[in-house]
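Okay, so here's just one chain, in C-alpha cells, the form predicted alone.
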Amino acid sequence: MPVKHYDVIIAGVGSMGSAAAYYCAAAGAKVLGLEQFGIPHDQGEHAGQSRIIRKAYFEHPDYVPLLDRAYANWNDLEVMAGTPIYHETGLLYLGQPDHPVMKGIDTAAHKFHIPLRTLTNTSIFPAFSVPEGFEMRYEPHAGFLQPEKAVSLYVSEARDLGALIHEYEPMISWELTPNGVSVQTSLATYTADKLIISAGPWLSKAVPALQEQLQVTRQIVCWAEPDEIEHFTPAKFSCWLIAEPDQPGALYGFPALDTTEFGPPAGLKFAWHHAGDPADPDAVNRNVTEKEIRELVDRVAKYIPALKNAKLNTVKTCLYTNTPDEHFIIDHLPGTKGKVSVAGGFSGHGFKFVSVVGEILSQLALKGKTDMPAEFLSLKRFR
C-alpha cells in the first residue's frame, strides 16, 4: 500500500488538537488527525462538562492579549456552529488582598482595563461565607465553556472542510525525513510536511526530549447537590475561585447546570487547582478515596456552607500536565527545522485558550511562525 501524504498530521485530537485541525483545514491544508481514544473522551485534561474562562489573569498578564483573541475565536465558533459554547456567569474571587492570586488579578485588570468590581458584602452572593480579612472581586464578563461540546464542534467543522480524523488510532512513533516527517500508528504509516504533537499528558512520551519540562499529575473533581439547588443555578450563582492562605493554587467551582442542556453530572462542580500526585497517563489510579473526597468537601464547605452536608453525586479524576513555571509550551521542537510543533503543559488552566492555541499551532505549521504574542510560551525559557 502506498504511504499517504498530508500537509499536516496532528497527533492528539483533544482540546488543542481539535482546534488546530480546524484552523489548518480552514487554511486549505490537507490534514490528518490521529486520536488514541474516541472524540471527545475523558481520559486526559479537557473533560468535565465546564471550564472557567476569565481575563483578569493572575498567572501572568501576558496571557491577556491571547485571551482577547480566544474570546473572539470562541464567538466565531459559536456563530459558525449556531450554538452557544461560552456562558457568561461572572466570576467571584475570594482571598486576602496580599495573596499572590489576588494581587495578580488586580495587576492584570489594571494593566488591561478589565472590568473588575470590589464587593464589600455578600448580598449578591449570599451562599458564600467570607472569612475575616478576605476581599471579594467580581469579574462580570467571565464564565464557563463547554469542553466536550467545543472539541466535538471543532472536529466536526474540520471534517466538513476535508480533514481526516482517525479515532482509536494512536501515534506509536515519528521521525524526520528529508521532505518532512513520517508517522507510524497502530494501523499504518503516514508522511506529512509538518507534524503537530498536542498529546496532552502523553506529550512527554511522544517527545522524550520534553520529559524534564513536563510532569503529569492526578486531580479529583466533585459534583455535589446541596439543598435548595435552585439557589445555585447560573442565574443566581456565579463561577468562583478562592485563594486560601498558606495553600498552593486555588479552590474553584461552577454553578449547578441543567443536565438536560449541559449533560451530566448534576450538582455544583468544584475542585482544587494545584499540582496533585504524579501519575503515569497510561496507568492512572481512577479510584478516589473517601479521605480525598472528605478533605476537599470540607475545605470548600468553609466558604460555601451548603456543601457541608450536600449529596455527593459524582467524583472523577482528570490529569494535569505541569511545566516547572506552570506556563504553557507552544513552539517548534528544537532540532526539527520547523517541521514539528508541540503544545503542552496546560496544567489545569489551558482550556480557555483552545480557540487561540489552535490558531497559533496552525500558523507555526503552515507559515513557520505566528503573529500572536506567544513568544513567552516558547521553549527558549528552559535553555
Ligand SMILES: Cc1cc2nc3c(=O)[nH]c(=O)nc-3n(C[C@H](O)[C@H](O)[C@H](O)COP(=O)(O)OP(=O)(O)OC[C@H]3O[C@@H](n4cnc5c(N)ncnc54)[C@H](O)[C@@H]3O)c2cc1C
The other form holds:
Amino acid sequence: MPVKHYDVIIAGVGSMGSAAAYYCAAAGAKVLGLEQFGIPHDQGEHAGQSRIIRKAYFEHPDYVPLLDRAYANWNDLEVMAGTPIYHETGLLYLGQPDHPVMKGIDTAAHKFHIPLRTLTNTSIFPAFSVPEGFEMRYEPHAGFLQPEKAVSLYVSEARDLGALIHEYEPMISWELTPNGVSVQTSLATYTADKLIISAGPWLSKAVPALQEQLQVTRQIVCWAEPDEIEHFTPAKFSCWLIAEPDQPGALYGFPALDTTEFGPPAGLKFAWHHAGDPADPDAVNRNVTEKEIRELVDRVAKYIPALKNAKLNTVKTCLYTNTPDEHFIIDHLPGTKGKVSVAGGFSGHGFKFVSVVGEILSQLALKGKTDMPAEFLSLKRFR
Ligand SMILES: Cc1cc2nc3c(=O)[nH]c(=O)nc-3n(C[C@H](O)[C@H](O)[C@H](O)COP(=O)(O)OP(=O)(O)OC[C@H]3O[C@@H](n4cnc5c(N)ncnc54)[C@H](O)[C@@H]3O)c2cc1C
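And the form predicted together with the named molecule, for comparison with the form predicted alone?
Expanding to the full complex; the earlier chain stays at the top.
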C-alpha cells in the first residue's frame, strides 16, 4: 500500500487537537487527525458539560492577551457554526484579600483594565454564605463554554474544509524522516511534513522526553440538586470560584443548567481545582468513594449551604495533566527541527484557551512560528 502523505498530522483530536485541525485546514493544509477514541469522549480531559472561561487571570497576567484572542475565536466559531458555545453568567470570586488567587485576580484586572467589581453587599448573591474576612469580586464578562460541543464543532468545521479525521485510530509511534515525519497507527503508516502532538494525558507516553514535566492526576466532579433549584439557574446564579485559606487551588462551580439544552447531568456542578492523586490515563480508578464525595460536598456547603443536604445526582472522574509550574507547554519539540509541535500540560485550566491554542499550533506547524504572545509557554523554561 502506498504511504499517504499529508501537510500536517495531528495526534490526539480532543480539546486542542480539534481546534488545531480546524485552523490547519482553514489555512489550506492537507490535514489528517488521529484520535484513539470517538469524538468527543469521556476518558481524557474535555468531558463534563461545562468549562469556566474568565479573563482576570490569577494564574498569570501574561495569559490575558491570549484570552482576548480566545474570546474572539470562540465568537468566530459560534458565528460559523450558528450556535452558542460561550454562555456569559458572570463569575463570583470569594477569598481573603491577601490570598494569592485574589491578589492575582486584582493584578490581572488592573493591568489589563478587565471589568471586575468589588462587592460589599452579600445579599446580592443570597445563596452564598461569605465567611468573615473574605472579600467578593465579580467579573461580569465571564461564564462557561460547552466543551463536548466545541470539540465536535471544530471537528465538523475541519472536515467541511477537507480534513480527514480518523476516530478509533491511535498513533502507536512516530519518527523523523529526512523530509518530515512518519506516523505508525493501529491501521497504517502515514507521512507528513509536520506533526502536532496534542495527546492530553497521554502526551508523555507519545513523547517520553516530556515525562519529567508532566504528571497526570485524577480529579472528581459532582452534580447535586438542592431544594428550590430555580434559584440556581444561570439567570439568578453565576459561575463561582472560592479561594480557601490554607488550601491549594480553589473550589469552583456552575449554575444549574437546563438539561434539554446542555445535556445531562442535572444539578449544580462543583469541584476542587488542584492536582489530585497521580494516575495512569490507561488505568484510572473511576470509582469515587463516599469519603471523597462527603469531603468535597462539606467543603463547598460551607459557602453554599443549600448543597449540604442536596440530592447528589452524579459523580465523575476526569484527568488533569500538570506541569511543575502549572503553566501550559506549547512549543516545537526540541531536536525535531520544527517538524514536531507539542501542546499539553494544561494543568486543569486549558479549555478556555482551546480556540487560541488551535490557532497557535497551526502557525507553529505551517509557518514555523507563531505571532501570538505565547513565548512564556515554551519548553525553554525547563532547560
Ligand atoms: C474536571 C475538569 C474540570 C476542568 N475545568 C476547566 C475549566 O473550568 N476551565 C478551563 O479552562 N479548563 C478546565 N479544565 C481543563 C481543560 O479541560 C483541559 O486543560 C483541556 O481539556 C486539555 O485539553 P487536551 O487537548 O490537552 O486534552 P484532551 O481533551 O484529553 O485531548 C487529548 C486527546 O488526545 C487523544 N490521544 C491521546 N493519545 C493518543 C494517541 N496516541 N493517538 C490518538 N489519540 C490520542 C485522547 O484520546 C484525547 O482525545 C478542566 C479539566 C477537568 C478534568
